[in-house]
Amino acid sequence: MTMPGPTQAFWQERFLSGQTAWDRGEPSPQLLAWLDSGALKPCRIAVPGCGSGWEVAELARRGFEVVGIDYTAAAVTRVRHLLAAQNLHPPIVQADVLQWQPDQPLDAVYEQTCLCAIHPASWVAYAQQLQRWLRPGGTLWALFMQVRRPEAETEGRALGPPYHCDMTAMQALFPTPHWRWPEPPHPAVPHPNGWRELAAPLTRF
């Protein structure tokens, strides 16, 4: 059965045509804040849906054992060019995040624009993957995209990508029996295109 939502061809076309409005052209300021504060220290970490690779490069530069994962060949090529220009050599894997598995449990996952790019019909499967990837006590460093669309709310439709990651829905998706949430309010991270993300590091039990 084919799942709803953007296909691999959809993302390939976006990267080939440069339709990547979500791309800041630099690492997320929230990632830098977590790194500079020492909250996120060098460890084994994955970046699913790594896109152009800015965060992968920053983590590699700071000594993390990082792997970048993306669905499309064009994105993987773009990341590898960025890394080569900086003489960095972390592995970049072309894979479906709903299928990929690490060779051993990870200490951390940096989730920025992968969840909001996946159709909500696949969110439960993705959340289960993240739980499997992480060791007990590992951390999901998550940025939840806030993209409210009046037509989606009034008509009950899932519109995207990016899909709106309502925080009540996120707490149901990553429930407290399996994840420890920080106390709100969660830091808001402005996005150049007018969106914003809410930052919440979740600890896997």
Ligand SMILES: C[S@@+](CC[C@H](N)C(=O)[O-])C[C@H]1O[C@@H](n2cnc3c(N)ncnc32)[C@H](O)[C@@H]1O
The other form holds:
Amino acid sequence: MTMPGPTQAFWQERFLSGQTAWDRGEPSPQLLAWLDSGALKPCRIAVPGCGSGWEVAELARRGFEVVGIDYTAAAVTRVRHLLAAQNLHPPIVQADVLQWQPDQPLDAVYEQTCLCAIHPASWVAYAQQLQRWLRPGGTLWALFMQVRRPEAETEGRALGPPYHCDMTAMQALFPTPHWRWPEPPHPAVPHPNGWRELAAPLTRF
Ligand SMILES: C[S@@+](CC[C@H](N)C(=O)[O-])C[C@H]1O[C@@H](n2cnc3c(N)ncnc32)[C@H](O)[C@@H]1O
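Next, give the form predicted together with this ligand, keeping in mind that what was shown is the form predicted on its own.
Let us now look at the entire complex, which starts with that chain.
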């Protein structure tokens, strides 16, 4: 059955035509904050939907055992160039995050704009993948994209990407007791598109 939402071809076209307004051109300030505070320490970590790979490069530079995953050929080419330019050599896997499995359980996943790039019809499958990838006690370092659109609310449409990651829906997607949430308020991180992300490290039970 074909699932609704963006395809690999959609993302390939976005990269080839330079329509990558989500791309900061540098690592996310929230990733740097988590790293600099010592909250996120070197470990086995995956970056799903890594795009141009700024966060993969930063994690590799800081000694993490990081793997970047993206199913779009143009993204994989970009991240490999970025890494080669910095003489970094973490694995980059061209795969669908709904299918990929790590060889061993991971300590952490850095989720930035992959969830909001996937149609909500596949969110439960993606959340189950994240839970499978992580070892018990591992952490999902999540940035939840906040993209309220009036027509989505008045007409009930799922509009995107990026799809709005409503925090009430996120509580249902990553529910207690499978996940432990930090106390709100969650830090708000400005996004290049003018939107913002809410940052929340979730512990997998
Ligand atoms: C909005 S971009 C974000 C890229 C990067 N995380 C960033 O913040 O710059 C979404 C990325 O997720 C990738 N992606 C979307 N759905 C995917 C899937 N099912 N499997 C693997 N990658 C996927 C796209 O190819 C694209 O590179």
